[in-house]
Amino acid sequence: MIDSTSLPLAGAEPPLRADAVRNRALLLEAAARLAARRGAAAITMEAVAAEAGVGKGTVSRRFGDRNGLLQALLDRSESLFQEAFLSGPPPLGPRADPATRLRAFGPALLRHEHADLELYLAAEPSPSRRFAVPARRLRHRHVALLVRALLPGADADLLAHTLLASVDVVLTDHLVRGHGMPLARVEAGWHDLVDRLLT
């Protein structure tokens, strides 16, 4: 078995004084309210700042730029998808073997992602900041300890590379919307890549 509960959740902040805790949830609650009326292409900095009643260096200070306010509205929904591979039953959870886990984890991020799809897209961060994203680390470090415990000896942090590469969010969505392929051939693919590489 994996000893996954030893990876942190990625995003996790040092605790905030009273204060800030409530302005970091009027910032997303007003986040979340623009992107429910107008989609999430209209989060701005300024569009929150007007929504929560406050001024764009208050936005700013919390959340640096646009890209990690929008990962910040992200957090919640990715908090249960980690506590899900990380922690969850199986097929997911630690309580599956690796190839198991393997093998689910690539149609479950699809499906986790595709919920929110809007919003994963326009936090896609800058090709230079892509891989320090906190969940995308941690999704690969995940995927690594799967494939080392599977096969030993192997490379398997570029092999977790090129796997997370076949369910990446622009990739899908360029595959699903741009070319008419179902969601599910998309799954199919992660799980023909995976038994590939374990036979």
Second form
2 protein chains.
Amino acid sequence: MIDSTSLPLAGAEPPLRADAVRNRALLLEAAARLAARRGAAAITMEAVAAEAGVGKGTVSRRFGDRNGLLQALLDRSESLFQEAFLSGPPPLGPRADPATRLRAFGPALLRHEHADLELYLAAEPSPSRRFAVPARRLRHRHVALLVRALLPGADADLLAHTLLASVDVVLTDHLVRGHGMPLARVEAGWHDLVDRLLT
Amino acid sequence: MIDSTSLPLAGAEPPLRADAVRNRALLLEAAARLAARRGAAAITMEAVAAEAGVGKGTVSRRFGDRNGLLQALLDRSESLFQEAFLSGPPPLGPRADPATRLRAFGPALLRHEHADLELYLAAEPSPSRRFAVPARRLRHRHVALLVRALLPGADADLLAHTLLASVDVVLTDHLVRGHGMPLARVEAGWHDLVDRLLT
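Having gone through the form predicted alone, I am curious about the other one (the form predicted in complex with a further copy of the same chain); can you provide its structure?
Expanding to the full complex; the earlier chain stays at the top.
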């Protein structure tokens, strides 16, 4: 019941005019430069406008508010990640068998989110939206499909939520930065979890 | 490394004078009445002061801010839950074997949190504090001890986080209220997860 609807990919939006597309790309590049130089906290509507050499109103019209801008920034890397697990090469993509894809998914997700860690933490949705954002739902649908193929008798929807929760970015940040746990141990934990579930 | 520190139980605080204890209890009872009558959203410092027939300053001095008041409200039921799994009767408490206790823990946690659902959702800590609050750390330490006893070779710290994340209150609220999933299915999912991990 959860994964039966068609999900838009990250960044899927009504088509924009060519100048609006260029404009949006320039603003996102300015925001990405700011994030790389001074961290996610430095991304404000004002700072992005200044970095791109436009007025603040231009940024507001394009992204609404700061959270909209952060989500749009993440959409770019989210799209690359989605391409990788939906249609990329093995072990993530569809030419690998389901068990191989499931084993590869956790570490790929961890590396994807930890490469943009500050952005993902800054853009964490509120509780009421957390599990409803399209990117999250697409990840869930993908993992649930793999679980269903591997464990026909299991509650694939719930197991997929459990698997994703085990590598939640807020949890893994708490473990890695808060407790000094190597990211490699979290990745090994995913493999161990998948192996225990599949045997 | 995560569960080696001594953890205060919920509600553990420096001792208060007798009148301060009475005062605190009266305010919490007023807040609980408000929550029962009008939901967690109705709990404001002003409303609790009015319900208890005191000035707002009295509520502020006792609880600091609204989140402090919500946490204090939860401390009461959290203490009862902690007693149940730390020293209560079987199947939760220490006279049952570890596998029985672990199987019983998830449904007990689900029922505990869903009985105070609005309060738990309203009081959800920010990302930087989410896994550091004492109640959460105590739950994690408890589950990790059981996992360690049952699966000596496993990464008990990580598996305990995974188990707790599978019944996270924000996730299960999304499933139960957002998608109409019966709570009994989430409880069955916990049993299935524990059984798959233990076999």
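In this text the structure is predicted, and so the values were computed from the model without any measurement. Positions refer to the first chain, counted from 1.
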For the two-part rigid-body motion between these two forms, are Leu117 and Thr44 assigned to a common part?
-> no
